[in-house]
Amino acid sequence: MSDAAWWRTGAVYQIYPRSFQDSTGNGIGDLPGLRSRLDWVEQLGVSAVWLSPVHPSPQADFGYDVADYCDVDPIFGSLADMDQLIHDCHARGLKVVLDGVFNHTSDQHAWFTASRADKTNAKRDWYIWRDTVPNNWKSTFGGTAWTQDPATGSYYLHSFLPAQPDLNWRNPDVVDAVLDVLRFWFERGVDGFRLDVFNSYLKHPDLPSNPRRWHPGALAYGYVGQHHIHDRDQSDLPEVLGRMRAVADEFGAVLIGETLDEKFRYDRAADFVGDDQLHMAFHFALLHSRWTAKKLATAIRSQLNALPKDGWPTWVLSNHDFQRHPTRWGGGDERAKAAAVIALTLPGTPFLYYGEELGMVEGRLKRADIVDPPGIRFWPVFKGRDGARTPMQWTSEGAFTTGIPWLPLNPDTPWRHAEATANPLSIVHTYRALLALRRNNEALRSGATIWPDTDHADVLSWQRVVASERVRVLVNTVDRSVLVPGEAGTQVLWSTAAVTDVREPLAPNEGRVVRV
């Protein structure tokens, strides 16, 4: 396969940059920090890095306010350290995808502030205004959606927070200004980017309100009361996104797309990947299943049935934004190694969470700790997003910073950290030796997907085949053994239990790749 497809082969590792190294002890991770930790991501065989946003941001989100698309913010180093980043990982052989945030910018991007100078300036369509307002529009970060500007007396509209107005994607010149920045970062190497929220460039041209829907948790949380046919999910934009694959193809990028979406609704990522559109985008249902066989089949079978002939799955435990998959399915290590199986031997592309081959938790904070903004505002309803961003676990004193971490690292740093790692039935261990069974297993890189007839109650099961290769892959949900009727296989290629006869029942939580 060519390079220009490792990101059907590969798995991808998403770090949080505040969250992963600081060379300045300023408590804050930053570029020369990761760079210094690559031996790390190296070892642990993925194929690429993702990093959240490092571009210069007032951090009224945490770098989700660009304020320049084409630089790097002083607190995570400088352009020249992103070069050299880009240089020093393809020279290891890992590719680089930078989070692409254009539904949005920071109020304080020049763009922006031309804007809102005057209703006649030159940039004013490439934002959303209107004079009064128009709709019943909700913020997902609680509240409306617009918010009057005093310089000219408009409203402007904000999917977010009133500091990340929402760019105007009708406007041509606003397309314009985002595939330069998109060629502006190929040219300097690099392989692709996570777009934001993608799903909600294109607004109706009309503006008009969405339906109200009944929720329970409408009156504290407006959001959520609303069907939101108006502000997303618009039917003209596979047009645009097939002109930013089209820039991407020159360079032979990947773009992997991230949809704004309520619960269980995650297959409308299908609609805007293929050929012509998104390489990928992320489909979130396993974040929101339960750990019980049958929810874990149908969340995945509920992407892999969505998806059109030329689409490609993605595969997602934990990121910047949801709960620790530790936290959320419990079960300790065992259930945590189990969940990498699952990830790690699926049809598609896995994407892992910096910390999650660690076996890290969600962080308890306290109130006083939190800084992301939906959490100050809904706590203690929401506790925000800080508890899944708190600093890599080096060692065991942390090794983070020198200095104060911009949030508290969690309390089983002490024992749960990159250094004790050598026991061969640690998480990292199990990563490490199923991300080269990748590699190696022609079934695993290629196989078709084929399900059992009958569900098991308790065990998750599929098997890959290609040519001459079967693999089957069992995965038990249960605290307790349970022995498998049918084919056993020839070999047990991995089991996070250290099985190695075929024959033996499956251990609590145990996840196991056979031969067949």
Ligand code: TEU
The other form holds:
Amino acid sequence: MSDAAWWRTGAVYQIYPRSFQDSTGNGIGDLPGLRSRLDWVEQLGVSAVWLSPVHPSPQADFGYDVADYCDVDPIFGSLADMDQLIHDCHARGLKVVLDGVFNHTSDQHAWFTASRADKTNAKRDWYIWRDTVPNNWKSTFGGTAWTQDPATGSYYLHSFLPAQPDLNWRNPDVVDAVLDVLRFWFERGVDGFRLDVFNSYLKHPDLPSNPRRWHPGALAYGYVGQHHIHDRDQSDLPEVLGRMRAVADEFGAVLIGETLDEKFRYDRAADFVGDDQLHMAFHFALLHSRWTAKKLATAIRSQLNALPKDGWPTWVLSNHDFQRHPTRWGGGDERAKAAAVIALTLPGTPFLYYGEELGMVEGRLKRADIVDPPGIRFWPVFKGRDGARTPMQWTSEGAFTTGIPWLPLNPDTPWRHAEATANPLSIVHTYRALLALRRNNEALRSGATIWPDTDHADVLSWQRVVASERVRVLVNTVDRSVLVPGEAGTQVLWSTAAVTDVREPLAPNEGRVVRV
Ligand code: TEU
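In place of the form predicted on its own, output the structure of the form predicted in complex with the named molecule.
Starting with the chain above, the whole complex follows.
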């Protein structure tokens, strides 16, 4: 397998650095801490780590408000720590993907400080200013997307918090500046970027109001009460992505896009992948699916069908923005393992979220623990994203920090932690085994997909096929055992229920991979 294709054959492990490992005792994870935990990541068998943002930031949106793209926030360490991390990852055969938050900056970024100062400065047009509110656009985090700035009395656009002003991607200098940021990190050895809400970069040049859309939640949360045809997904976006791709290609780096889409369909993400756009884009239909064989199959197929020929699928069960899947889907550890079988055996690249290999559940936080801005604003209707960001559970006592963690540890830490892996049925074994299987099994890595492979109402099944081998995957989505008609196979390659006889019915919530 050529190195250039690591992003197709391997899996990516998302780390939320604040919550992975603290080395200073201040209760916040950092880069030296993260580095000290690379054994765990390497032993899991992933090919890359993706770090949520670590750049200097006032942390209004926990790093998704960047004040300097080319440095590291002191709470996480230094640029030298980042160089060391890149070096250590590479020495272990791990690639490093950073989070590129380029739709907006922090209001503390030097670009914005200059831009807001007066109407005639050179950076004025780097952001989107109007003397009066020009349209009905809403912020994703609630309220209007326009805030008046006292310095000049004009309004600036922010798709997220007022502390996250949107860059003006229609200004060629902004595009050049972002391309320079990409080069800065690629030259330091970074292997790729995850691009935060890339489909919002460009807005309609005339900033027209979005058409209204009826939605029951629109009164409380205006964002869902509009068709977002003018504030994102503009038809000239592919040109901009093409320029980013050209820079990535110079360095053999990879670009993975995240779309903003409140409809939870995400098909549009597929429009922006291909040889001259992004390598991959998240398609969150699987994450947002209900746990039934029918709904899951529909979600999976919606991505496979939407992708162009030169596209490549991505599979995400959990990330830092949504409730962790064992809580969302229920069904305990057995279902968490079955979900892993789905993400790790479909054609495409799995993106794992730290702690999912332990079956970490959503943290149940009290009102007083909530720090995520939308959680504070919309509690208790929306409790925010902190529950998905609780500290990694390393030992029975946590071992994330010697101090007070910035978010409380989950109460199940005494029995759910990285040292409690002796039991062969523990979740991490399914992750390790399937990741190893992918590495060594050509059918799983690159095989064509035959889908579906059963019409059983409770079971998902597909085959992965190359000339030399055929592998069948079966996922029982229900809490009772099921006998599925069709080829039983000749050998069980992995069973989440430790079944070894191919003729055995599927155990409740079992995921099974067999050679046929
Ligand atoms: O998320 C974009 C996005 O779609 C979320 O804002 C989503 O609407 C929300 O989490 C639903 O609860 C990206 C980042 O992943 C997120 O962490 C940032 O807060 C956001 O962009 C702004 O940078």
